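Okay, so here's just one chain, in structure tokens, the form predicted on its own.
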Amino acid sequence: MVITRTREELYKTLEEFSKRPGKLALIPTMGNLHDGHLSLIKLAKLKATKTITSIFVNPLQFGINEDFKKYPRTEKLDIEKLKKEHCDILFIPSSGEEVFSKIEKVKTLDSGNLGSELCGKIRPGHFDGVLTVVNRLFELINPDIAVFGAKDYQQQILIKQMAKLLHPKISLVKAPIIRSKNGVALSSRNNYLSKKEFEIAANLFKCLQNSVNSYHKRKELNEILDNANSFLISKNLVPDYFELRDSELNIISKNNFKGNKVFLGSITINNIRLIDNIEF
């Protein structure tokens, strides 16, 4: 695996790899890699012959009350994991200037109305920061394919909308959610939970499953959502939101929608926020 830390090193490596046949797949991450991230690389290798992972803790997506400096950075472990997955290139910029020339002068992209709903309501400006950095990585790397996880459902929809406008030649691939044995979606944030809290967190996935079952039984949507919130609270989980949307995240108001849809939930446990969803 070739490790690049500057734009110059990145461009030089990409130029060498461009001489090899096949497509290039990008897996953008903020590091602290777990099996969910590694599943993205496995999927990327099925779709392309060359893979590049980026590790960049993006300051633009951290809000006022979110500590950018405390985000876990596990570079040595991450590198070992990527080598085991036979990732071809790692771009781990030595500073923000290797991504953005001057971070304080970056013009952020606007995530629009959807960017201020669901997770965006809780984290104002977060998705503007996500879109800005993903757009920049697309500009720097110019991949054929980019892989994103389905756990961050709202994020991948917004990136898809942005890419359609600014990078129509890049094919986006959505990777399925990877779960622990108790059903909790894998996330770097799980590391902050105690063993007991981790078991309690499994009730979010149970709640999503129950809601899908209730929908199939033709229960009223308001009743399903009320029951979901009551169930989460009864398990000592604080619901940030629990909603039903269509596959493009348009609001569904009644239990008569025939197309693909998704229940999305966000809960807080001991000041740690976890998200999950089920598509059906």
Second form
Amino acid sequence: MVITRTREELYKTLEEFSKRPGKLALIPTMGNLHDGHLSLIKLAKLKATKTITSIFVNPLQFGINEDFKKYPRTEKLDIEKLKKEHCDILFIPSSGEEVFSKIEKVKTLDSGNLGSELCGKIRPGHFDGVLTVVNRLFELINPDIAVFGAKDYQQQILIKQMAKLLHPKISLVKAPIIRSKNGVALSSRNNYLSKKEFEIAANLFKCLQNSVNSYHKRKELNEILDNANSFLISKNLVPDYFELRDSELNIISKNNFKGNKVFLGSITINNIRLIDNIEF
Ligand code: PAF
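Same protein, different state: after the form predicted on its own, show the form predicted in complex with pantoate.
Then the entire complex follows, led off by the chain already shown.
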């Protein structure tokens, strides 16, 4: 695996790789890689002959009270894992200036109305930061394909909308959610949970499953959502939101909506926010 830390090294390596046949797939990450990330790389390798992973803890997507400084940085371990997956290139910028020339002067992208709903309501500006960095990575790397996990459903939809406008040649691939044995979706934040909290957190997935079953049984949507919120609270999970949306995240207000849809939930447990969803 070629490790690139500066823009210059990145460009040189990309130039070399452009002489090889086949497509280039980008897997953008913030590091602290777990099996969920590794599944993105495995999927990328099925879709493209060349893979590049980026590891950049993007300051623009963290709010003032969020964990940018504390965000786990596990470079050595990440590199070992990427080598095992036979990733071809790693872009791990040595500083923010290798991504944005001057971080203070970055022109942020606007994630619009959807960017301030659901997770965006709890994390104002977060999705502007995500879109800004992903757009920048797309500009620097210009991949044929980019892979994003379905766990971050809203992120994935917003990036799809941005890419359609600004990078129509890049194909986006959505990778399925990887879960631990008890059903909890893999996430770097799971590391912050105690064993007991991790077991309790499994109730978010249970709640999503119950809600899908109830929907199939034609229960009233309002009743499903009320039951979901009560269930989560009864398990000591504080719901930030629990909603049903169509697969593009438009609001669904009527019962028996026939198209593709998704239940999405976000809960807080001991100040740690976890998200999950089920599409059906
Ligand atoms: O999902 C993430 O890890 C980040 O939001 C991303 C897409 C790498 C942008 O920083």
